[in-house]
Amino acid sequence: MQPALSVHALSKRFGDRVAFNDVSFEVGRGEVFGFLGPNGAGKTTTVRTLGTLIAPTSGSALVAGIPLIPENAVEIRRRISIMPESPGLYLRLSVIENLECFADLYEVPEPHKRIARALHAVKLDERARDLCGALSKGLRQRVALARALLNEPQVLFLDEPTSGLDPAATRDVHELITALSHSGVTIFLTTHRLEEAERLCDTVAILNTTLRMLGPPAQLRTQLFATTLAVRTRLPLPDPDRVFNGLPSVEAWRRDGMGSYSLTVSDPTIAAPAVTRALVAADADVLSIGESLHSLEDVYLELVDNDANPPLGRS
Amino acid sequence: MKTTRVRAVLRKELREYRHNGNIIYAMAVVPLVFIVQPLVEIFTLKTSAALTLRHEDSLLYLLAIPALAPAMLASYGIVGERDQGTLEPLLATPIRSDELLAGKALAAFVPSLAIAYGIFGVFVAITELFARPAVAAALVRGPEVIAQVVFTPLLAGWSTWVGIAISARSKDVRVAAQLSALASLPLVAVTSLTAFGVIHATLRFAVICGVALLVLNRLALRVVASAFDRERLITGAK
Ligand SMILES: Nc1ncnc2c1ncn2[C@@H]1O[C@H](COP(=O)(O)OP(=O)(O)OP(=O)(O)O)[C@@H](O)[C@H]1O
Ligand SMILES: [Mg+2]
């Protein structure tokens, strides 16, 4: 099946700043793609270029199965939504009259069902005659959310969706984002939240500038960082070294504090068996021995303060 | 071109003109107060004074009021999508250059026009009723009538149009709107030379002005969509 978005070196310059560079991806039908990154990384403005509403500098791209050139633009349009950074409605129009004047804009049939679905899926059902600029910032929110979905969308783009949310509010994005992949909705969605991301997406980009890691969320961790055990005992081993440098399957370890080990491992199914008999041989008072995860966060983190203070000698 | 973005368009600026009463008001008390001084004057003409009138084409004065009127409205249109930042989403659906474009101007257009011809309207009913017989008729004349009622929509059509121009270029709301009534005033300016009979108004002008302004008029749209910058007024500096 063709993918949803596919991109191929894809670069935006603003004069001489350079937005994105040479950001290749490929995002399946149904599939939530996450996009990461630092402020300025290029979020915002891959998400305009892939929208047709700016032009790349170069590279190129199909979005909605179509080729990313400027005779198709309104074609593509018509096939995906948006919800940009800041919901953009007409503070003077009721929630339902911003949602009439994108109906029509869209030209959907039934317009009055279509809007209607829309404001239930943002629970704002009771709210359709309030003028917008009488919402708060997360109302607001949420008829932008309904907006891009009146069309139907094949590909919806979310530019920060929960921003500013509430726990609930944003509970309830995160089900219909669900529900619509689950419908075959394809979903690109930048975020800043990374438990966000790593429990919505199936596919993970972290962009700073350029694309700097591209995977399952799973994926990235084993990719960045090496297994780790963690032990803990009940006092102090006596002499560490002694127990953990005679095991094959631990490749380094080092100690947390009082009685607490972190042990980097390539096999956890193999080291862990490993260690606990070591322990036991050693007299010791295991209290857990556990696999610890590194979260999308960690690897987040790794990139781009890597990113932020280059190694010496790195170009 | 899809008429029902149009009218989608054109629909939306309806709806906040009427949240946004005030707009309309403003627009129509200007040139209001532009007609009292002249009415009184001719109020107090005797019935002498019908001969000169009789040469002049006073009444077309009053067609300042077309050339003026949509400079606020027109010259808000797109700068001020900017503004509040609602341009965005607005380009982000499959709306085309031109019809966007041709719904703004419609939404300057057509409260303009009704302006233009509603003050027009009282103003050619008060003359009747209140000002003497001879100077109503000297004054208010079959031909003075029918270039008001052919050339208001053609000047109010281009005077929309230029404010468009403008406010696609634009990045203030400001300074369009000045800009705007500014690109108005040559047109307030031939009008008023022909009204106070400096500018001779012969048929033979009326019907070059008349086909110049419809022929500018028409290619107005294409003009202005082919100059229409989606990138610049989503990503340029405000
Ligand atoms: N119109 C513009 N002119 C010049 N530079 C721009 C323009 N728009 C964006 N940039 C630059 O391009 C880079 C990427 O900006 P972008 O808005 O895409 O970042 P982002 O990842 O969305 O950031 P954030 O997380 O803060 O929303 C930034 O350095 C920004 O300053
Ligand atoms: Mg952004």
The other form holds:
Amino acid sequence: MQPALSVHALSKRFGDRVAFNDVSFEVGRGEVFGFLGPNGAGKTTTVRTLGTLIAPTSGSALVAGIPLIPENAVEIRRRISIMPESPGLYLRLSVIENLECFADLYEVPEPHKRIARALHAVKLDERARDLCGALSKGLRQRVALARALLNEPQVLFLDEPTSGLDPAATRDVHELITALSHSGVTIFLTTHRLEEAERLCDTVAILNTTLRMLGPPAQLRTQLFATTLAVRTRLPLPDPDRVFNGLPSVEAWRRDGMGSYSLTVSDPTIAAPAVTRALVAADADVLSIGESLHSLEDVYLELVDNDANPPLGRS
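Given the form predicted together with the partner chain above, I would also like to look at the protein as it appears in the form predicted on its own.
Here you get just the chain by itself.
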């Protein structure tokens, strides 16, 4: 099946300033694709480019199966939606009046049916007559999402959809995103919430002008960090070298604190039983042995810190 987005060597410059450079990736249909990076990394400019709001300087892309060229802009816009961080709703109008206004602007076919489906999708059927100005920020985000669904897009670009929301409202938006992806809508999610990306996204791209890493969150962790076992004993080992050195799959160890040790291993399924046996043989009171799992935040900070502090000699 043709991917929902296919981007090849895409770049955008504004005079001498590079917004993003040589970016390539593919997003499958129905996938949730996380787009991460620090402020100024080029994320919003990439979304605006793929959304036909600005033209790329070089490179190519297919958006919802259509080549990203000026002649195809109108057809691409019919197949996508962009929900910006600031919803831009008319606060003196009701929810349904806002949706009717935008359905008319976008010349949506069968507007009443589309509005009813969008309201049902975001669970706002009972609030359709409420003024938008009287709604909480979380509910206004739902209205904005309903507006983005009016044209029943194949690809939905979401820019910081949970920014400023409380945990309950954030959970509701997450459930909506998951439901949309399960229905076949491709979600392009720009976020600074790394735990959000780890929870929702099938694939994550980390951008800092250039694409720094790309892949499923679990794969990015294994690419960037060695596999480690965290060992805790009730009392410090009198001779850790004697216990850990020479064990199968254990490559190195270090002390992390009183009775805490971190072991670099090549295969945790081999190392963990061997370490357990060695500790028992040493009469150690074992509190826990488990694989240390780095988070997506660890991956992100490692890359961003390296970019902020390049090694000597790097231009």
